[in-house]
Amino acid sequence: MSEQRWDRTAGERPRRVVVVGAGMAGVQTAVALREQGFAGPVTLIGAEPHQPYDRPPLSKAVLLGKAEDSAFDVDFEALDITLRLGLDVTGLRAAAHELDTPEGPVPYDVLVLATGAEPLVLPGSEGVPGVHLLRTLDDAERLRPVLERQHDVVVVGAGWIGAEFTTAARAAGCAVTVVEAAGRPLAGTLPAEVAAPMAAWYAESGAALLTGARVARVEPGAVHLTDGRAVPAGAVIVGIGARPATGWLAGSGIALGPDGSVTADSSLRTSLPDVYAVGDCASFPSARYGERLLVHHWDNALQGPRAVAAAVADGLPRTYDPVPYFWSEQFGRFVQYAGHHAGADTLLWRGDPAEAAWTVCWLRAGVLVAVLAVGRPRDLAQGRKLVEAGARIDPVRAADPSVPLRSAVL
């Protein structure tokens, strides 16, 4: 499709939009621009050589060999979106409206940063044979034969990625030991009383969970803990968190937060003119929750680009203040979360956490602010809408799992 087909302003050079990052946030930005009727050239730059792909299947179908890849079903040529893959962006020169790359400068009129996050590396494990991360398609392809050979596996970190990888490794028949420095899984994400029941899921799957266990060093064939124990390891998978991939912006004038995120405003605009930021690399102020949020989840990478694309297409800023949402498939359970529970003053259980299905609701001054649902998708669907609406909830009725959440509204 020619560039002229999209040019609605004869005689004027259309604005050039360049999107850096070809993951979910970047792809959705490019596609949404066309859906919003944007007519100018759109270039999508990705550091990986692969056709743009979705990441959640990497810890599931791709890792287990049930799918070769998870490429997005997008016809970039038909949408007249120029792909530049396998290209590193090394710097941003705002005054010139140019990006630095090994292939020369890339000019832009509007720039969207969608570089995502990069996994944290376990100190001292760099270069040790058999140590893996799970973030990219190449990572999943390197790990696939590890599972096929049913190696003894050590997973460092009992967060979301650690749980999902453990689930896949046990399904493949591997012996798995999970090493977690905190006293429980998901310590940085959920309160102790909510995360505690999830610890039993590891044992049910046949995995060993070692909490309060810190890694002293990793050697080929073993992970050594600070208490002197040595855990046999044919392979080590590190899942200890991620940090926004923004190091390349040093010296650019883009304001970054202490967590490394691009500090976007309520319309996802950065501190530089004509530059937006979306997805895992960007934080934004939430009027709903009264604090700045950094959301490393798929839904944020889907919704934020739509707001940016609409603003670029018609020049009118859109306030972005979503109810964060994510899901995780682990140990035969479908776990969903909507909202943000920091600052909540009341926690309600719906159901018994020892059972297969249960829900937790968080309230602040009687208003539902977050919901965690395990095997109760109806609770999540209704709860998400109630959080969005800022609904006040009757705590007695909300705590009764036989009462639909929407029926607990005051």
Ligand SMILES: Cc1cc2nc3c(=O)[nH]c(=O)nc-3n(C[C@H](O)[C@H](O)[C@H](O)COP(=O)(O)OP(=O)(O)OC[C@H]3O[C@@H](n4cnc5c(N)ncnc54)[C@H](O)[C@@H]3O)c2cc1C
Contents of the next structure:
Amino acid sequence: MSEQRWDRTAGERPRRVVVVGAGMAGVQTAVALREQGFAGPVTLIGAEPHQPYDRPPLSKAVLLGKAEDSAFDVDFEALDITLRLGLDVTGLRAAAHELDTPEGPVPYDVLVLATGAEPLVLPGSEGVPGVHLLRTLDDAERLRPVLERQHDVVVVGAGWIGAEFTTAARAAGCAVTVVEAAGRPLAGTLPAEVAAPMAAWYAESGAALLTGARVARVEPGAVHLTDGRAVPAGAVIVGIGARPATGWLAGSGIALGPDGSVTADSSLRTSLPDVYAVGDCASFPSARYGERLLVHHWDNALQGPRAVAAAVADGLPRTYDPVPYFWSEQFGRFVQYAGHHAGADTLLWRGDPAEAAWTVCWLRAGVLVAVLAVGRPRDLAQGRKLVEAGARIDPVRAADPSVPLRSAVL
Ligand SMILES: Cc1cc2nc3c(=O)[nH]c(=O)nc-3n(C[C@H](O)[C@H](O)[C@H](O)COP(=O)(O)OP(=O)(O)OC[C@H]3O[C@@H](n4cnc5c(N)ncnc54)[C@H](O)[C@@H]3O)c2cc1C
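Starting from the form predicted on its own shown above, please give the structure in the form predicted in complex with this ligand.
What follows is the whole complex; the chain from before opens it.
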């Protein structure tokens, strides 16, 4: 049986798959291997001590105490997946096909890197009491009492995490000031005209958004800006981005990019034999978009593992070239995005951004390449399929919010 053949090494010993990182991408890899019929040993190693959990609820229900945790509903024992939690992998010796850990070497036949990303630290803020990051369950648990005590909070960074944290902190009754170095929220992600209505959401929620504001230093109780202003801060939450957690791979021979990502190929294989990379730690070349993508969103940590698991299970590499998708819940709105708008030549509005629900479509040479939907999930669902299909659309019909997006196809 082909299943048997691919589960075994040449010497008939079952191939051992080891996955490093027990977040979304690591767990999905292990589960997808079983779904694909891989019957050999699968070991999932994670540095955090907690049962593997999902991150999006950390800045939403978990932060507000509406959910205790967000553990994945996966029966690892029933799937015969060996979990090794609270174990930090410190090195990779590719020639020996071994990982280094404080509990001794771990051998592998196939290795999947799924170590995710680490939040960037605001220089000079390390060790200052009251300064927080929001990446882990422990971070969210440390932040819950901050919200409960209704501290004056300063959020550094008006990105996705900053917006979601601000939403939760306002809901909890905190006074919130958001300090953003760029001239608008989400400056690295969205064009100015699309981000402009989002800036208004901060004010509407009662949060103060200071744009063009740079942090000079953080002291207990205050954030000092470079223009001399001091903002009182019972707590400071830093949300200024994340970087692939790949420091432990230095010297291993795995190729890394300038952004710290494992530079995987179009099938998510790394520069070393028998080693794949998935999720937030890996970038991949997209033929669809003609550039290398590093995607830090949940859907990428679901789809990439499926491609890798299929390849490991039957030995046939799968090309991974997704249409990226993500969502965010902020200021009472459901924001969704599919595609990649770099290189678009036309931007269309469907609806009025002053209203509760609206959509933006990006076109390139008449083809829909990206969709951002605020409170219009049907636009997103239809738009995502059209982006995947490379559909040409009629810009006049697409700009009419009463016309279903799929009816605008030429
Ligand atoms: C607060 C928050 C809210 C989010 N909300 C959304 C959202 O609404 N929508 C959306 O699309 N995306 C969201 N995301 C992004 C999404 O959660 C990530 O893209 C996804 O978690 C990536 O999964 P991953 O498995 O690649 O990485 P991670 O989830 O970071 O998991 C990696 C794991 O590897 C472990 N690890 C790292 N190094 C080692 C090592 N050397 N040895 C052993 N283990 C190691 C880490 O401890 C970690 O547990 C959010 C992220 C955060 C932090």
